[in-house]
Each structure stands twice: as C-alpha cells, then as structure tokens.
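Just the one chain here, the form predicted on its own, laid out as structure tokens.
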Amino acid sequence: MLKVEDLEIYYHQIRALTGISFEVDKGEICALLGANGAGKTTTLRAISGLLKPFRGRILFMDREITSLPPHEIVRKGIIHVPEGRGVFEELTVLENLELGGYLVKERETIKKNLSHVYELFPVLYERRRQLAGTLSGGEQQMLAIGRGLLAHPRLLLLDEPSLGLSPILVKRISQTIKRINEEGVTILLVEQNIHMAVELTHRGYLLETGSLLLEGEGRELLKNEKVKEAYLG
C-alpha cells in the first residue's frame, strides 16, 4: 500500500533521515520505533506532505505522492494524526470533528463517519458542545483521532498517541486503535510506549539517528537488543 524509497530529509544542514526505505501493507499495524530524534516523526511529516524530501520517493497505492501538496494527500486517504494532537482549542468538539471531514461532500456520509467517531469515542458525544481547550489531554487525543476518522482514511498515520496519558487511558487508545485496524483502516504508528507498540502492531521498523537498522514482527521486537537499547538504554 505504502512504499518510500530511499527517502533523505535535511532539516536546514542537517541530514534527518539517511534514505530509508520500508513498505506498509495493506490492512497492518506497522511500527516505527526508535529512541528521541530518531527520524520517526519526520517520515511522517514527509509522508503527509509537510516536508519535502531531498532525496527518494514515495508512493501510494502504486502512485507516487513525493510532490503532492498536504491536501492532495488527504484527499488520496492518508491521515495524519500529529504528535501533541493539535485540536483547535477555540472550537467545540463538533468543529473540530467537521474540519476532519471537510473534503468529504456528501452530507450523509459526514453524518456516518460522526455516529462511527461518537461510537468509538462516547466521551466526544457528550462533550460535542464543549470548547476543546477545555477537554482532558486523553479526551484531546481521542478528539484528533476522531477528526482524524471523519475523513474515511485508507491510511491513518499516528505519531504518539499515548504521549502524555494515563495507563488505564493508553489501554482504551490502543484497543480503539486496534478496533479501526479491524475495520479496514491501515494503520502507521510512531509510539514511545514500546510495549503498547509490539502488542498492536504485526510489523515494526527500528530508526536510530536516521537509518534504518532492522525490521520485525511484533513482540519478536522486544527481544532483540538494539531494541532494548533504543528503548531502556
């Protein structure tokens, strides 16, 4: 579904990312894993389209994307949910959900994909007339998956959904996260919390410092020891 290929970022004279290469397939939970400055939230900014690569490709569905602008992106189904989650904080929670399902024009389908979010995310129903500032940093977090949703993602990029949360609210993020993968949505996942990460996810990839080191499947992550060390030093 997802492939980049040999993808070099610079930030100003600094290289992020070495050309890395990896694929998502279709209808997976794939991880990138690594320590702090790793290079995992750029390659989904560069994936989404909010940097542009020096070096390499990316492509979707067969189709290359490297120099679609952010909203064309969007509109091929790749979402991106950002680290520090990034609501309008002036806005209800219904606003905010809206601006997610603003390239979808049917009306009923904005009306499904609402009663879908509300499904998952009851908190968001009964807070929907509530200024998001005022909202706990879990129930932020579940707002800007669920705007996330209103668009009808075929792939849904997450960069650090637990960042910052409970563990009771980090188990019902990654069992809604778990939910959306079983209903079809492809899943890229950026988290810190390991073991949430190896416990969700069929496939993950290690980046240290830019590069690319290893690939693996799941909780067979957590034995390898350049794992161990990116994660408990």
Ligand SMILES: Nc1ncnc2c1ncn2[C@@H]1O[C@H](COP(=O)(O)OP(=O)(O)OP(=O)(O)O)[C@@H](O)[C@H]1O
Contents of the next structure:
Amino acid sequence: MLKVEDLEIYYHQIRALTGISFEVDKGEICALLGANGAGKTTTLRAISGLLKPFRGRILFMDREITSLPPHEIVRKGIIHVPEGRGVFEELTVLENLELGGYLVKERETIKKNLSHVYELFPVLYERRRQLAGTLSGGEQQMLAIGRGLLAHPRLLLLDEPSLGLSPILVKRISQTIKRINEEGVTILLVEQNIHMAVELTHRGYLLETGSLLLEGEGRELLKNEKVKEAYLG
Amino acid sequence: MSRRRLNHLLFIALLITGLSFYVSSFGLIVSSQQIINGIQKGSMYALIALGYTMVYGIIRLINFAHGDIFMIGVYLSCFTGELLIKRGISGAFLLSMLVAISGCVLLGVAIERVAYRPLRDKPRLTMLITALGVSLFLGNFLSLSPHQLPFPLKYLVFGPEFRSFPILIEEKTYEIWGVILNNIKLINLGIALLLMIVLEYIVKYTLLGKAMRATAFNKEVALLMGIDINRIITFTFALGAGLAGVAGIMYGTTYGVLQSPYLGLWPGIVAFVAAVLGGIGNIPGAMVGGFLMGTIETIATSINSSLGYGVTFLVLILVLLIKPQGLLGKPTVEKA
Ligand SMILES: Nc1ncnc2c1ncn2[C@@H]1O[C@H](COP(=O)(O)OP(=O)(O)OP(=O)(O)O)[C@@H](O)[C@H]1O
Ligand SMILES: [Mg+2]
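The form predicted in complex with the named molecule is what I want next, because the block you gave corresponds to the form predicted on its own; please supply it.
Zooming out: every chain and molecule, the one shown earlier first.
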C-alpha cells in the first residue's frame, strides 16, 4: 500500500534520514521503532508532505506522492496524527473534529464519521463544546486520533499516541487502535512504548540514527538485541 | 489581584476618567455630539484595523501597506463615482463601493503573492521591511504627476493634487436633542456594523473561518488537516483588503476631499494603534479598538485641532507600557 524507497532527508545541513526503504501492506499495523532522534517523526513528516525529500520516492497505492503538497496527500487518504497531538487549543473539540473532515464534502459522511468517533471516544461527545486546550492530555490524544478518523483515512500515521498517558489509558488507546485497524484502516505506528507496539503490530522496522536496521514480526522484535539496545539501554 | 488584572483596571480607569473630565467640562450636548462623531469615525478605523489584525493573526505580519490599500479604495471609489455621475447612472454609491472593494481585494491579494509569500520562511523582519517598502512605493508612485510620466504609466498614477470626492448621496441632517446627525454618517455606520457581523459570522461559524483560525494557531497541523494554507492566507488578505475598500468609500463620502495619495498614512496609523489597543490578532479587539480610537481622536481634536495626532501615539505608548497584549488579547510570549 505504502512504499518508501531510498528516502533521504536533510534539515538544512543535517542529514536526518540516510536513504531508508520500507513498505506498509494493506490492512496491517506496522510499527516504526527506534530511539529518540532516530528519525521516526521525520519519516512520517516526509510521507505526509511536510518535508521534501532530498532523494528517494514515496508511493501510495502504486502512485508517486513524493512531491505532492500535504493537502493532496490528505485527499488520497493518508492521515498523519502528529507527535504531541497538535490539537487546535483555541478551537472547540467539535471544531477540531470538523476540521479533521475539512476535505470531506458530503455532510452525510461527516455526520456518520462524527458519530463513529463519538462512539469510540464518548468523552469527546461530552466535551464537544469545550475548548480543546482545556482537555487533559489523554483526552487531547483521543481528539487527535478522532480528528484523524473524520477524514476517512486509508492509511493512518500515528506518532507516539501513548506519549504521556497513564498505563490504563495506554491500554484503552491501544484497544481503539486495534479496533480502527479491524475496521479496515491500515496503520503505521511510531511508538516509544515498545510493549504496546509489539502487542499491536503485525510487523515492525527498527530505525537507528537515520538508517533502517532491521525488520521483524511483532513479538520477535522484542527479543532482538538491537531493539533491546535502542529501548532498554 | 494579579498585576495583569491591575493593569487592565488601570487602563479602563484611565479611559473613564478622561471621558468624565471631558463631559464635565464641555457639557453633555457637545460631548455627545463628539462621541457620536467619534463612533462614526471609529467605524472606519475599525474596518481598517480588522485587516491589520487578521493578517497579523495569520502570518504574524504588520502589513504596513494596508493603509495604502485603503487609500486606493478612496481613489477608486472617487473615480468610479465621478464616472457614474457624469454618465447619469444611478446607484453610484453602491457601484463605487463594489469597485473599491474589488480593486482593493485584487491589490491586497497581489501584494501577498508577489511581495510576502516568497519571504514566508525567512526571518519575520524581512517581511516587515518589505511591507514598509510596498507602502512607501504605493504612496510615492501614485503621487507622481501624470505629465512627467511616459505613456503607459501616466494612466496608472493618481497625481499629487487635491481632488474633491463626488457627491454620491445627498446629505440630509437631523437634529435630536441638540445633537446633529447626518444620513451619510448613519449609512456608513450601518454598513460597518453589518460587515462586522458578517465577518464575525464567517470566522466563527463557517468551515473557512474555522480553517482560518486553525491556520493562525498552527500552520503545520492545519496542513495535516488537508487545509491549503496558501488559499486561507489569500482569503484573509482578500477579506482585510475588501474591508479597507469599504473604509475607503466611507472616507470619501464623509470628508469629501482627497488630499493626496499619502492620505492612507494617518488612518493607517490610527487603525494600527486601534488593532494594538484591542489586542493584535484579535478580531473583536480590532472592532472595539477602532471605535475607541475614533472617539479618542475626535474628542482630542475638538479640544485642540492638533491634539489628535499626539493622543493617538500616546495611546500606543500607554498600551505598550501598561497592557501590551491589548484590551482583549491574551498575553503571549513573543518569539523573536
Ligand atoms: N526541524 C528540525 N531542524 C533540524 N533538525 C531536526 C529538526 N527536526 C528533527 N531534527 C533532527 O533530526 C533527527 C531525527 O529527528 P526525529 O524527530 O525524526 O526523531 P524521532 O525518531 O521522532 O525522535 P523522538 O522519538 O524523540 O520523537 C534528530 O537528530 C533531530 O535533532
Ligand atoms: Mg518523534
């Protein structure tokens, strides 16, 4: 479904990705793991068009999307839920959700998606008139994911959805991600919480300082020395 | 009580004290007359201030060229009005206003495209200086005398001399309890209020308005929503410039003379101070600030004809000292 080929990214003079290649298959949850600063967020930002690669190609459903502007990429169904949530704090919860469906023209679809999100996260319904900035961290994360769902994604890029959440919330978010996936959304998951990632994912890649180290099946990743090194020191 | 609250109260106390001194020394009728004049003038300032504040909100730029866009609105409505009246076409007021709005919108959008957009990723000072350059260019270029210019250019400039503004609406005056009102000012005030309501509606309730606020808050996340932020920025400039166009015809119909293409300078400055007073980036703030500045300036001028200028800057200094975030703005830490 998504194919990244030889992706090389610079921030000014600094090379953040040194030419990585990987694939995400339709219907799976794929993990992108790696220590702080490995280049996970950079990879997602390149896929969603926020960064222009120096070299390499990104293909989505066999079409090249490498140089498309972000809004065209969203239109194709790739939705990026950014690190640190990035909710619009000065807008209400409902307004945030509506903006998630910015490119969806049919009112009916929006209504349907909205009630689906409310069903996944009932707290968002209770808080819909509240400013998003007044939500707790966990609620903001739910809002960020819910907002992503409003666009009717085919591929969801999740950047550290468990960041700063209590174990119980991590579990809930994790279950929701699984459910979203079962409903047909392919997911590329970036996680620091390796246990959560391994629980959830079918397959994963390990990044180290800008290059891809290895690929592995869910639980097997956990046993790998390199993964242990990257996460457990 | 926090220092911020204290400053807020201090500021409002200052305003009220000033006002009550004025009323007690000049009497109720004179004062009400001046306050009404001030509100009317303030509605013009408010319309201009909205452009400053919206553009600042979305790209953090003080668009110095905004006063000149307003000036072009004055001239465009003047030329259109003259033409229509000469031809005896009715509806000159509305048609001139439409021409002023369209011309200003085109110009505002063009300036953003040509001068600001290429600099968006550069340090903010670069864009600010460019805005200053655009403003100086417009004022100076349009003030050139047509006789001294070669063929195509001579039709583009306005020339430095006085012009009188055509009479688009027959003036009627009314007197209520000794206070004199006139129809032109009332119509202008009505239009301004209507536009403010429409603007507030757009920004608050339409998807476009929500996208504007989202873009102002966080461009990168706005992009991830599929918002084409270039379109939103263009739209913001268009809105601001259109309102300046309306302010332009208000200026023409109220004052009746066009001094020179530098005439945008002073209203531009007052409206900028109004936007700062209300809290730059804050839309209701610009409205409140505009009405306040119009009233303050009118009252000051009625006491001594040259006092208006000084008082405007005094307000700017006081706001920046006491309450830099403005009356309605939230305090923010400004990043360089
Ligand atoms: N805007 C930027 N300018 C310069 N360098 C950057 C920028 N953003 C990221 N980098 C650098 O690129 C490298 C990769 O960063 P990235 O954010 O992709 O890491 P990450 O794997 O997401 O880390 P984390 O787990 O901490 O989120 C880091 O060395 C970082 O310092
Ligand atoms: Mg990251």
